[in-house]
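The form predicted on its own is given below as one chain in structure tokens.
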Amino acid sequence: MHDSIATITLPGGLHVPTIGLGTWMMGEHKRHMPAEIDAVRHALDLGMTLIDTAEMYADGASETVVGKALKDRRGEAFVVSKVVPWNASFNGTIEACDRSLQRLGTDYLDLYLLHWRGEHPLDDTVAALETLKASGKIRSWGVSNFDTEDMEELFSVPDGKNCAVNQVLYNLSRRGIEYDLLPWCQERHIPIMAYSPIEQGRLLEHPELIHIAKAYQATPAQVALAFLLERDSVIPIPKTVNLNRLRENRDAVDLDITDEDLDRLDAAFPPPSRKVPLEML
């Protein structure tokens, strides 16, 4: 018997689930798309119906990749995509969204995020995430990769405390935002979407980590995540196409970290004693 998945309010009172699926990489190559087409469906069986992508993601393919998979299912999924800055003009992030949601052949976005700082001026971003809220083309947004500063000031321009999640790098071996990012965001109540939450893999052969497992008769990758899950406020995204590992990811939810455990963790990575810059994949 599983444990349900939890789910987490943003600000605006959207709920969503505490994992989801990311798809960075997918849509690179045709002959994959079934088996990534079938991994989408089959978060979604699972109960993890937050789906990450963006434009900038395979040239618009990743988006194309979740549109096909979510043709019959629009409804059960929380449908995430970005804006890339040179596109964050206020007319460019209106333009942007429009092909975002022809290629995910949905007509709404549940949220709408700023893949990263650019050149344009936050406000004009705000004002058009604004005015695509308005429209209903999508119900919520929020930024990717903004330190402590970065939100500070978005904070400070008009309606920019609308914001309602932060998407940054985040896992064991990269734990520089708990210094400060991560409790900013906690007092604001502004929940974080951990990108690489296993950090693409290369998590999964520290020999602590491995250690650790064995004692839950669990796999690495399960305890990587389940240290995020474990914080207030964290969304890890994991992204896989292998069915199997879709299902470990899933059985995180499950696992229960002891405080001594957590202790070992934190030895073997240690968290921040000072301001980290933050980091970026």
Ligand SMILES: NC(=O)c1ccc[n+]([C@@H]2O[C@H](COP(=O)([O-])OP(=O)(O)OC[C@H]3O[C@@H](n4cnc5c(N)ncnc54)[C@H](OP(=O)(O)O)[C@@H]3O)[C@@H](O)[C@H]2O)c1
Given for the second form:
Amino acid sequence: MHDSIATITLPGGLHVPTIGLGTWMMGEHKRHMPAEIDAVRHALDLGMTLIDTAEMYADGASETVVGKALKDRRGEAFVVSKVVPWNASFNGTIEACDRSLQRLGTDYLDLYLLHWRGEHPLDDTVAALETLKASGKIRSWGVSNFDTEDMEELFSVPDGKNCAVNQVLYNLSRRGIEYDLLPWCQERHIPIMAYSPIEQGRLLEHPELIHIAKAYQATPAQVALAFLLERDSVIPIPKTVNLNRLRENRDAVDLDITDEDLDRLDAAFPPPSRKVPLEML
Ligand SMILES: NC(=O)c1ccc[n+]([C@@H]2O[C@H](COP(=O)([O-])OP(=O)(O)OC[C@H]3O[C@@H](n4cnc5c(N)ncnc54)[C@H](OP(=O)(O)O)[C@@H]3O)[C@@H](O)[C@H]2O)c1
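With the form predicted on its own already on screen, would you show the form predicted in complex with the ligand?
Then the entire complex follows, led off by the chain already shown.
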């Protein structure tokens, strides 16, 4: 019997599971869509109800996949989408959200993120996100790829403190945020959504990860995800369309890594000892 997946409360009061499903690369090929739709639905079955997509992924076709998967199950999911920076003017954000809603076949997003910083002033984007929230088209908003300085600037604009999440690159081989951004967000109760949590698969060949995983009869991916799940308010969003891997990723929630093995992971993947500028994929 599995433990159920714990939830994290976002600023603003919404609850999300501590692990979700990424959908980057879904929607790229028509012939893969049935399997992708199946994977999203299976994620719901497993309690990984947080589904992360973006207008940028496959030029909107990832949102279309998610929309088809959620056709009769919208209420079960916590849908996250993102506006690209070049659309993030006041009007552009509102129009981009409408297009995303149409592709997703829904009348609200649970969380809408600015994908990364661009040329439009943060005040305008935040004002648009607040307008979308007031109209019920989104239930909360956040940012992505924001480093500590960006977060500080965000907090200085009107309503900037209403940010619910910062989604950034975070995994064993990319621990830079532990120096400053992660504690900054934790102190303010802003969860970090960890993207590319298994480094798009590249982490899984690491000998120490393989060694530690064997001791738990687990897989390297599970240890990499469990490392993130050990942290306060960190939500990994691994992407897979493979149902066995999906179950595997979900079961990382049940894996407890001993302090001794966490020390081994620190030795193999050292935490930062100084500021590392935020990396992006
Ligand atoms: N905000 C941003 O700028 C940003 C940037 C990047 C990603 N993201 C989001 O974060 C999500 C996750 O990141 P990601 O897709 O870049 O990388 P990831 O989740 O670290 O890795 C995905 C890759 O690993 C494979 N995989 C998944 N689970 C596995 C397992 N248990 N064992 C072996 N291989 C496994 C997948 O292949 P299969 O599908 O074939 O299983 C896929 O090729 C994205 O999908 C997207 O939603 C956001």
